[in-house]
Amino acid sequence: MSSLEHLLQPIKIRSMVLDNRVVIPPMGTFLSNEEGMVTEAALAYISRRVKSGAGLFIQEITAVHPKGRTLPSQLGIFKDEHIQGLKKIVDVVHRQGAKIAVQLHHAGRESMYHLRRGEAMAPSAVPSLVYGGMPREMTLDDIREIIQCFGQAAARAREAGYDAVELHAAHGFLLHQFLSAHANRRTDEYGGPDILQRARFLIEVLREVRRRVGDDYPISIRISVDEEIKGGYTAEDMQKVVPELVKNGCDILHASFGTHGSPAGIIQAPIEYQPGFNVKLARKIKEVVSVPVIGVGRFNDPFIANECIARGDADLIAFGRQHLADPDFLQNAINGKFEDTNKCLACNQGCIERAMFEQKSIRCAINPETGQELIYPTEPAAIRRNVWVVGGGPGGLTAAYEAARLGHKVTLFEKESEIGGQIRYAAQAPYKEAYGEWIRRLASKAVKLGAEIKTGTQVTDEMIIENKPEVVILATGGAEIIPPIDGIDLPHVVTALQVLGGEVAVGQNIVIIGAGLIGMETADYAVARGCQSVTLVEQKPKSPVTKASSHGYMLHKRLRNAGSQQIFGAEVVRIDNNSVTIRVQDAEQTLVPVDQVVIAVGMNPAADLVWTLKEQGIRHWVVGDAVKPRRIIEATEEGARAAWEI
């Protein structure tokens, strides 16, 4: 048998037979309309995910009540009018041979949308951990109504043809809020100090769902096995609850963890966490129940998942963000081509932060097809063009790959001896080696499709005038800003890219000017290499790297634990041989001793060639940091769209 023999084994759960143990877990896309209706964009997204060959697709959070949504564009199942559209989803999944469950969801207090309208409700009037707003405490009539709503939604799901339903009792949403002593301060029969008392609401919802769907229909419950919050319930507490869930009709336990308010955004675990890091919680559940358990935890490699099932850690494995980064990963592994897979980087830019901070629909930073399936071109271009891509960073390489995929003749020019742009440096920071691996794979895939990559070649105005390429995609990135500070030319003053690139050795007592992502990752790099002290000096009044992002939280935590200092609202007055003088609130202070000063104040776009392209009348696009220094997701999306528009 193959090296995926355990992962690819079928499994039967009540009336449902799955072809394998791979699960696409529920991920919010917000691709429906404001009535919660299914759209063509949602259908296209689902169709592409299911092509992975996963045995079970669990549809994203689907609202059982109009005032239980996180956003108006969340899918709904709270009225009969939703059924027709939901049937279309079921048909898409069944046509590709997979089974589908729908996750039934109520946000409770964790909805900024309803908190702002004074409509959010929760077990108790305790502020949201994420948004800070205050919900109203549910009455007993409210509780009875929501129990009925879950049951009615389950009945609609069965009518629509779903193979199973899943109750979302994790991540700080309503069913979880009743389990949590943080959110549930009730003194009636739905609250109390004992977690089994607080589980009453969930159990009554489960019973009502079972009554509505019948005895042969599978019911899954997604739980946070460990609340992952100070004073929260533990896995040992949850071990008391899950046997009661099984006794009352639960057939599958989906063993997640944490809440959206847990430190480090652990439920969207960043790059610091190893694939499969939390499958141990699935094993904890398996110790006390005999129903199948789904393991989760940043899985992006089916071979690691296969080992987890072989050890008995879990019965099925959920691959969430990996299905966004590359839905072909499973087929690549089965066909011996896993080296072609783009592994999820756990950057969270398009899948989590885009929804949470920008209130926008789903994307993926390294897969521009995700969330754009309706406009993603699949057929070769009608006319094959001669395309120059200038710059080999993420935007340029994505443009080269997409243009080559569409049949264009592509030549990519990179002035440095290696491709990668800013990613070459980012990949040197602790835990971020995978970024370099992604860039190398992307370049390899572009070359396989016929793109030519020329490193050590700087495109000049004269080259453009002489060769007159048909199309140019300018992805020349940015240039480091060197601020006009007295002493900036001293020999111990270097740039962040010189440090990260290994051009200069790390000092022992460092001042980094600029505490943005580059500055903080340079500090992280320096600490990992034995630097004795690091001080970050930032003009802005607070850190540009938010702790609300998972990676940002981990960076702040590591640097704090290492004893580094961050000074905000500070202006650098001058740099001397062994000191740096700064001004904070009109008072000067001197930082000593200092044997290295690192400049990390940001980038300016480097797009000088655009003037020649305009003068020569050459069709061109400017993408990524050459427009404005930003994140990976902007570079890759702009690079891809440029290639699609040729």
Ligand SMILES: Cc1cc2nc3c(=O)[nH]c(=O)nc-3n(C[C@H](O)[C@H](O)[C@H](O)COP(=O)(O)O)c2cc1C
Contents of the next structure:
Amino acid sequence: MSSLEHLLQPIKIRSMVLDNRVVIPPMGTFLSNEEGMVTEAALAYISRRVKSGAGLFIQEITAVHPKGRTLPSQLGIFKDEHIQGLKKIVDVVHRQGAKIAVQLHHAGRESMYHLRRGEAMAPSAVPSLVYGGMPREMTLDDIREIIQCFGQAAARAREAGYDAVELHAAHGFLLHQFLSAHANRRTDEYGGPDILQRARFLIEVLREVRRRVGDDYPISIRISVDEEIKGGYTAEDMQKVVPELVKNGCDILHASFGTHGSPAGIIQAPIEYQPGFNVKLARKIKEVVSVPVIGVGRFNDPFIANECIARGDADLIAFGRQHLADPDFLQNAINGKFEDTNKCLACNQGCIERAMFEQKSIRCAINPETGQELIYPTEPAAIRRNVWVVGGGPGGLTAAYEAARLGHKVTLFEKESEIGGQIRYAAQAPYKEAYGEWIRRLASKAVKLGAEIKTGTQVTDEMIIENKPEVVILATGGAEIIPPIDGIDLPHVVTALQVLGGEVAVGQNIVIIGAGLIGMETADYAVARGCQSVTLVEQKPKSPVTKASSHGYMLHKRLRNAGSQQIFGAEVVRIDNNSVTIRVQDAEQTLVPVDQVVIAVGMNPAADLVWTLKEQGIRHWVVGDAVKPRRIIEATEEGARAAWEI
Ligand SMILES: Cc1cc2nc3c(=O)[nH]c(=O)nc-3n(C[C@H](O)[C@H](O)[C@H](O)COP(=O)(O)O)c2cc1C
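The form predicted in complex with the ligand is what I need now, so please give it after the form predicted alone.
Everything in the complex follows now, all chains and molecules, and the chain you saw is the first one.
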């Protein structure tokens, strides 16, 4: 047997037989239409996910009540008209041999849309953890109505052909709000100091769902085992609840954690957390019940998941974002080529943060196919072109890989001796080694497809004029900005990339000018290397790195714990040998002692070759930071698009 023997074991849960223990957990996609109906884009996305070979696909939050939606475009199952569209999803999943459950959801107080309209309701009138708005307290009639709605939705799910339903009692949504002493301050039979009293609503919902779906139909409940908020309930509290859930008809416990208001976006844990870091919570649930338990949290490696099952931590393992980064990971592992897999970097740029901050449909920073399956070209290009890609950062390498995949003859030129562009530097910051692995894998996959990579080769205007390449993708990135500050030429003034690249040793008392992501990561790097003090000086009135993003939260926390200071609204007046003078609100102050000043004020796009390309009439695209310095996701998307359009 392979070393995936435990993960690949089938499992029977009531009437449902799963081929293996791999679960695709629910992930909201924003791919449905404005009325919450299923779209072709959603079907294409789902079809690609289940190609992984996972045994169970759990469909994203699907609303049981129109006023329980996070947005009107959320998938719905609150009226019979939804059934027809939902059947299409069921068919797509069944055609690939997987089983499908639908996650039944009511947002309660965590719906910005309904909060704004004064229509959000919750167990008590306590403001939303995420949006701050105030819901109204549910009456007993509301409670009875919502119990009915869950039951009716479950009946529709069965009619549509789903193999199971999952009640979403996690992450701070309505069913969880009842469990939470933070949200539930009721003094009637649905509230109380004991979590078992607060579990009454969930148990009544469960009983109604069981009544509607019959005895043989599997019901999963997704719980947050630990609430992960100050004063929230703990795994030990949850250990009291789950036996009651099982007694009342729950067949699967899906052991998630946290709420959308928990620090560091822990539900979608950032890269600082190891794969499977919270499977211990699944184990806590397994200690007190005998139904199958699903473990989740940063799993991006099936071999680690296999070990967790072998150890008895969980019975099934959910791989969420890994299914976005590379749905072929499981087949790769089975076929002995797991090293070809794009492992999820937990950056959250294309998935949860895009959804939550921008309300945009799902993507992935390192997989341009995700969320774009309908337009993702799979056939070789009709005409094989001779393509030059200039620049070997994320945009250039993605362009090279995609162009080679489509059959073009690709040559990538990188002026440095190594590929990677800015990722070479970013990967030096704490916890970010995986970024370097990703970029090296991308390059080697491009080479396997026939792309030629020429490092140490700077493309010049003359080369372009002489060789007249058919197509050029310019991914030349950006150049560090050196601000005209008095003292900028002193020998102890260096740039962030010089520090991260190891070109200069880290000083002891450092002032970093610019507290954007690069400045903060350079500070993080310096702290990790034992420097004594780091002060970040930023012109903007507040931090450009939001704590609302998981990585931003972790960076702020680490730097605060290390005692580093951030000064906002500050202008640098002068750099001297041992000090930096700044002006904050018209008052000058001098930072001493300073033995190193690091410049991290940003980048300017470096796309000078574009003029020659235009003059020569060469078809070209400019992508990534060469257009405007931004994140990985913009670089990879633009690189891929250029390759698709050739
Ligand atoms: C874009 C996105 C949307 C999500 N939507 C849901 C959802 O609809 N319901 C839910 O219970 N969890 C949702 N989650 C949480 C995931 O199911 C999963 O618990 C989380 O991503 C952690 O697993 P991972 O580290 O394997 O990604 C979502 C996560 C992401 C990234």
